[in-house]
Amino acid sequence: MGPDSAPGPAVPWRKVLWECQPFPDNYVDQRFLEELRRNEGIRQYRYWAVVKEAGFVGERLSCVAIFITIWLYIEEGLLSPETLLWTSLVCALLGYGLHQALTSQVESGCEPRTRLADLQSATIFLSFTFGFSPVLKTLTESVSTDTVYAMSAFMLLAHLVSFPYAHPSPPGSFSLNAALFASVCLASRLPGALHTFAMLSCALLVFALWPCLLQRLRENAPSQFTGVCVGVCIGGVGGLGSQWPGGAVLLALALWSVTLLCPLLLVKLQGQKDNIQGPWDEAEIHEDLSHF
């Protein structure tokens, strides 16, 4: 294969198929490698840039953790569900004062939503979770317990997996019901059909409001939003530690491979890419081929 292999006559060879030519059909002539193009549309990353977009990553472990720490103090009875309750319900409504604050005045691609339209939304899913409560409460009453654990671990990972961490807002359809049917499973096995109720209001918060509000920070206020996710990470390995030290150790490991050494990895590898392009590559239509 190449300027060797051609018979030698003194017809240039033209890059064609639709033309018969006096070469063999694998020939290719001395300018092939002229088209060459080594990492072609390569972006380079700052590692304090990837540090910033990986917390996203450890404040999500970290929400699981502290979530996983509430339930464990209600099932001790260190925390009634009537405080959690009341503190459940400050937090969303300094939440979404905070988000509405956030919040630009023109809203790209569709219309504002009202507060009173939030208010509904709100009304409605804590009438029906409050009303199911005593039927959520006893949903896995024939299951065992630690299927019940199992479970919820796996939903948990499914969340953690599945979390569209580019644009949490709103949560992933998938991953937030998976994040609500382990929170479903875990609050079972609460005493109480209020504790139930407290637990399954403290995981629409943690799971599906929170995600919303933290996007807004990155978006407005990113230094912040960097603060923010630091807290949260404290938050988790010191709640969990408080219950389970071998986990908080587990978490803190977690959180400095994803925060610290995964992007060091990940910025140390650039350099080692050789992506190579040319002529041999699939042919791209540019054109637009819309009125065909």
Second form
Amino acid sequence: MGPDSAPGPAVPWRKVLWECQPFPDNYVDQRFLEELRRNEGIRQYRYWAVVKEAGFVGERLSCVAIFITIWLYIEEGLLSPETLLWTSLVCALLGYGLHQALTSQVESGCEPRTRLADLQSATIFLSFTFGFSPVLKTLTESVSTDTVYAMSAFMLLAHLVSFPYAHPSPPGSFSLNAALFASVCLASRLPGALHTFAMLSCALLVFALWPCLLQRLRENAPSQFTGVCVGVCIGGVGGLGSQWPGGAVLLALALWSVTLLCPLLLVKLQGQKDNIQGPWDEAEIHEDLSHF
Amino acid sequence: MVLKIFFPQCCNRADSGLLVGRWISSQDSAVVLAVIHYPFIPGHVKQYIQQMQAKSGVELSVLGSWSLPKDGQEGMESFLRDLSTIFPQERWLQINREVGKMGFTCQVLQRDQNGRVVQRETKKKNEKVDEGAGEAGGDEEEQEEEKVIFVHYEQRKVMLSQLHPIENGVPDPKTAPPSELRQMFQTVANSQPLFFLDRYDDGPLKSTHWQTEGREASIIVELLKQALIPLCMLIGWLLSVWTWVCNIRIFSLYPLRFLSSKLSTCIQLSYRTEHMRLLSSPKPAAGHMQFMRKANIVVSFLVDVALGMLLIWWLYRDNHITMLANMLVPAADHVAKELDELLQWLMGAPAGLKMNRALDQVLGRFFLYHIHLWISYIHLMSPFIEGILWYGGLSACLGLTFALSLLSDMVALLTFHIYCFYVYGARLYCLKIYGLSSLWRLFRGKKWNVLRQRVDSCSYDLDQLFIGTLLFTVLLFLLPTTALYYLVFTLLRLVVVLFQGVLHLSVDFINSFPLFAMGLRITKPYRLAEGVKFRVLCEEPGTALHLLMEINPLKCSAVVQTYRTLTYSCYPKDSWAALVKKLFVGELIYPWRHKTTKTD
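What's the form predicted together with its partner chain like, now that we've got the form predicted on its own?
Following is the full complex, with the preceding chain placed first.
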């Protein structure tokens, strides 16, 4: 006797198990699928908004490309470490001023860092880097160049993968450490101690301080943020193109797919989403592997 | 119910008489210890048994009668049967042996309650008298009720043997009583006073049992024992002087105490002092274990001294000492030269490994300077080495163990540079490993929570992250260089430790091996019994079953395990896994902490 062929009883069916009812256990009536809900709490993505968010990923990619470009320039001797140091100093001062300006606009809840603490941090960075740069220079002398390149590439990739794109300030420990490790590896292949020092300072700017500034910009001036992202991407492609055209083409392709193609795919595929929820308990399969 | 009668083999051919022994009532068996011959006066027998009971502490009693009819003694049997009324017992054994037959026959007379049973017995006796000698109908009935097994034992062996495992101290009344076999062994061993009655004594009683045939030897032993008392006192006095010297305050100052706890000669000295203290105590050994312990110590001490004398004889015979001394300095020089070459090799590109050149040079020069210092130290010492060896060799007259300990200490002193290298390398390596492990946590944005003993996530500041990563990179790239130095010097150190370990092991072997117990096991296997085995002697229908009890000697491994003298090798050791872990982490390993585990 199936559930459909049940005779019309006098008592209505109730969805309880503690009462004796003249229905089989698997009986349901017409109201079965009334409570079915589809795609609950879905966010409708708009293409350009997604592109704007994805631009940040592209920006990080371009930053890595810019760092590699600078390293290539220094290694070939096209850029002297003094120039790089002075440029870095100017950039850092400008960025610090901008950061302060943006911070003063917003009423920050927690106590802000004092100038003295910032100065202290800067001194620590500079003195440690300067003190260690002769050691770092000889560090990978006996390790083969291929190993160093492979290690750097791997670490930069790890940096890109583990970067906290949603909240990049402060940058996540692992991503920052991976990037610094890669830059130490790369910097140790440079010809002199000053080169190493300049390279590490530059790495500090690109990987540690620049994301902080960019986050402030994203919070306080979203329109400028988009512009900055586009500028960094163009700069990255252009810079890499001047040294390694093939790499520039690859970077441009990657940027195109990350910022334009992937959001398009996301928006298109969202139409296919079909997620149902209802008053039932979802079956969860707990496989007990212990007795195998 | 089966009645077991333990019967001594020496009484097999004894003349007729009374059986003296003990009932082990709980296990339903009887131990026959001796036969008291006819003629006797019952009052004398009772008095004698009481005396023996007081002396030995064994519940002796008259078990029954024994008859071995000889010519002209035909009427004995009924007389012996009547004796059961003179020595009232619950059960009365009547054991017959007929000339020319292997087996005995045994009759058991029960006497449960006083009046009625006595009557019944007398009735039985009447019947027996009526039906003539032999087995009467009533007795046959009783034999069907109670079967008898004869277990023949060799009285001397059982008396002298010690059943293992040994039960020490007062037996707990709550636990089960000792097994039948143990009780039997104890009974025979304790009733030694019974066996002093000589066959040729002119006393009122004559008896058959085991008796010693070496009275003269035992007199010599007694004399020796008396002579040992002043010797013990002398050793005790010397020991007290020695202890007083050791307790002078200057020896308990820190550096001396530390040194003496590290030098194996001092450790050996303290062991010997302890042994001598044990030996010189005037009290006789209490119990089997302590006796064996003392005997083991004495024998191993004597063997030790004998081996030491042999060594001295060899050393001082053909000026071997000078030869050794002349060999030692070039050997040390040679070792230093080899080390020098090893370091030069390490400072290049050892085995094609890529090391950090700067660190490599620094470490290599540091160690080279150390070797230079070492060589000058050896050359400063070289005029005195012969004298040191000459006087050190004299220590062998205290025993081979002293000479070996001294050798171990000298090796330790001569290879001090290797030890130093090892410590430097291990400390450096350990520092790096710990630094790397904590910086690796920082690298992943984690930290070690000391309070909860776990790894927690933690948000670090930018400058912390930066410096941490910088240090991590530096340490990571310098690790192979340090690790290689550590590896090489650890291997060198392990070679030295291995050699010292072999020395320690042999010293320990001489100290702890139970030589006396082992000799006893080989020459007189029955002295250390593990159990017994039975062999069927004769099994004729109509007579009782006869078994021969033989003593199973203790296994040699069990002898060593039971009687070894406790030394430091008996303490728990590090496991191999713990050792490998220590080596990997770079913790220092010391051979003298416990017994070293690398060597055995």
